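In structure tokens, one chain follows: the form predicted on its own.
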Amino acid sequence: MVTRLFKYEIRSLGRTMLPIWGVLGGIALLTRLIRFFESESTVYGVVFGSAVVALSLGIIAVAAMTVVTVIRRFYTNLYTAEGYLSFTLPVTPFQHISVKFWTAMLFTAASAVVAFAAFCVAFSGELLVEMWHVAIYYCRQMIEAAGPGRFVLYAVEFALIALCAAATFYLLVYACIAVGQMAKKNKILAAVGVYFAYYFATQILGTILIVFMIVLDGSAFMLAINDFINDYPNAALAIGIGYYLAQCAIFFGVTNVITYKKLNLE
């Protein structure tokens, strides 16, 4: 059942992001095809200037896009009229939420794929393999400098690092829906103010730590921290990994209770 209701949630995701990822696709051909007509003259330079502005925009709204349609899609088939029938299947609250945000992952990184495919189909050509060979030196400068073995593991924390970021915003704002739904009435704006609430924490929380760290700066406990991130920073990179996994781990939890012991369809 659960692998039903996971093809289910890519078709109707979709449904939606499909056509969108189509738009960027033909933006990124009419840039390229502007590209054929390359010459000095201002209209060229007006014409090919506004298409790289619409392929911009355009991936903006793509990663915008993606983010409005995944959480949506949460809210309302689990903690609306729909939810009665969501939760009529012989599927777990845990089931529900686990498939809502592998989805959500799945579309978000298949959004990024589309965007840089865009960006290459507009860019390709001469211009494009100048890039290329660009990143490809600075990635040798990288490899010369740490080491071929140390380099890979670098690429592997840091994307690592990066899903971990995107898995801890969709969680978060899942929890957050999940406290506000909570609410008798207004439940989208009680979501958006214990989101709000839970960042001005956060905020103040990190500013009392930079104090911290300013007042302790120079101390023997400061050493030691920057000691161990030049000396260690693969190490230091794996601890923020599992913060955002902790913060993961801690939000799912938060959902999966209140939607199985607090729901309110009501």
Given for the second form:
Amino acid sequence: MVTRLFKYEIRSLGRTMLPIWGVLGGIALLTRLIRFFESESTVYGVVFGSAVVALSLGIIAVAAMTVVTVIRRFYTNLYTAEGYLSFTLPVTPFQHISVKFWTAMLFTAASAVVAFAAFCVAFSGELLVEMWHVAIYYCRQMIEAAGPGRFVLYAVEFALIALCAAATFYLLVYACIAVGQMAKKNKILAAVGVYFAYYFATQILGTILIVFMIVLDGSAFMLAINDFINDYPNAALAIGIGYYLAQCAIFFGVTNVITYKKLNLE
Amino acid sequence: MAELLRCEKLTKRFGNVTALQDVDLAVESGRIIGLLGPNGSGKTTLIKLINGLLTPTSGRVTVEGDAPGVVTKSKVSYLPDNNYLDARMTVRQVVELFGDFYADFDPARAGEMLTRLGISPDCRLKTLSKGNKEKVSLILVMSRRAKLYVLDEPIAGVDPATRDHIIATILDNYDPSASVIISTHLISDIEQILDDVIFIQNGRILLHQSVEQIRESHGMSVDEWFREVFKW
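Could I have the structure of this protein in the form predicted together with the partner chain, to go alongside the form predicted on its own above?
What follows is the whole complex; the chain from before opens it.
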């Protein structure tokens, strides 16, 4: 059943995302074509500049559309009229949420790959080789600073942090939507309200915690944290990943329990 | 006849509003049951509880002894009272979807009914008329070999010819060993196919009797008796 859910999830998101990726690919190809006519002329400068602006906007649009499409799919497929079908299929809410989450992650990664590929296509040739050299130069500097073994660890940890941050964001939004759907009306507004309430609550709690620690033992606590990050950066990143994962588990759990126990398809 | 559906002290509240109150109900297999009541009487709430789309405030509902869940969803074929299919999908895709998820779905039967109606499998749902959308939904639901069919207002908002077609589709396709619950307030149109009726008002079951019993004891049709009971 999970495989079948994946099939329909990928089809549905693909129906929206494939044309958007196609447009970005088109802009990238156009930018590359324009570069074949490279010259010092003002006309070339204006046309190429416009193409680069279009490409940048295209990449931003792909990022924004990925997030919007993924969230919209979650909401409409589970908590609007489409939910009448979704929740009468012989699958559990856990399977629905899991499949939607992993497909969201897959499409987010795919959008990142498409954006990177579009960039490479647009600037392929000498320009890309030059950029590649610059990237290698900075990588070498970082390897020298971190030590060769630790650099790989840093790279893995940063990649994991990025993935975990995306996962936490999606699962937080899922949880907010699940809480919002319990409202009698204005369910989307309720979900947005829950999101901001959570955001402000965590900010306020964090500030209170810091102030409390400063009051308790001056700046020693903050300095200790600072020292720990400087002395054990890999461990600090690992703690960050753990923190994200814990949040993911909580948000997933909240969404799952609400969908099991408090589904409200009025 | 085996018991298929049971509700025990089933209650559902939305805030201060009680949509269903202490509903006790038992439905046996092999019956066509009309769930009849005025607007806002609790028909759709009861149907949603049977399908696990709402959770009861108290009490319980079971289908062949199981609470709504994966097991009951493979036994119950449900037609909601609104368009619930992704309008961007083609008819062929929704038929494929039902075939993928429901082991008891018969795609050949669905294809046959669609052909008879002249609905192309390549049509997108959003391009179909309201009547044809409802027919496609009903075809999907009735192409399952389910134990219980729950149809919420299947004949509301369509012309009389379509209404007749829908009723014929239900009769031609349901398995006689299964039960069909049809919620409606258009009683005269479906009275001739009903075995039993359930009258519901303000979230309470007023009556659960066979059509024969009503005719014998009150000397009037279900439609006339309904008008009598729910007279303003």
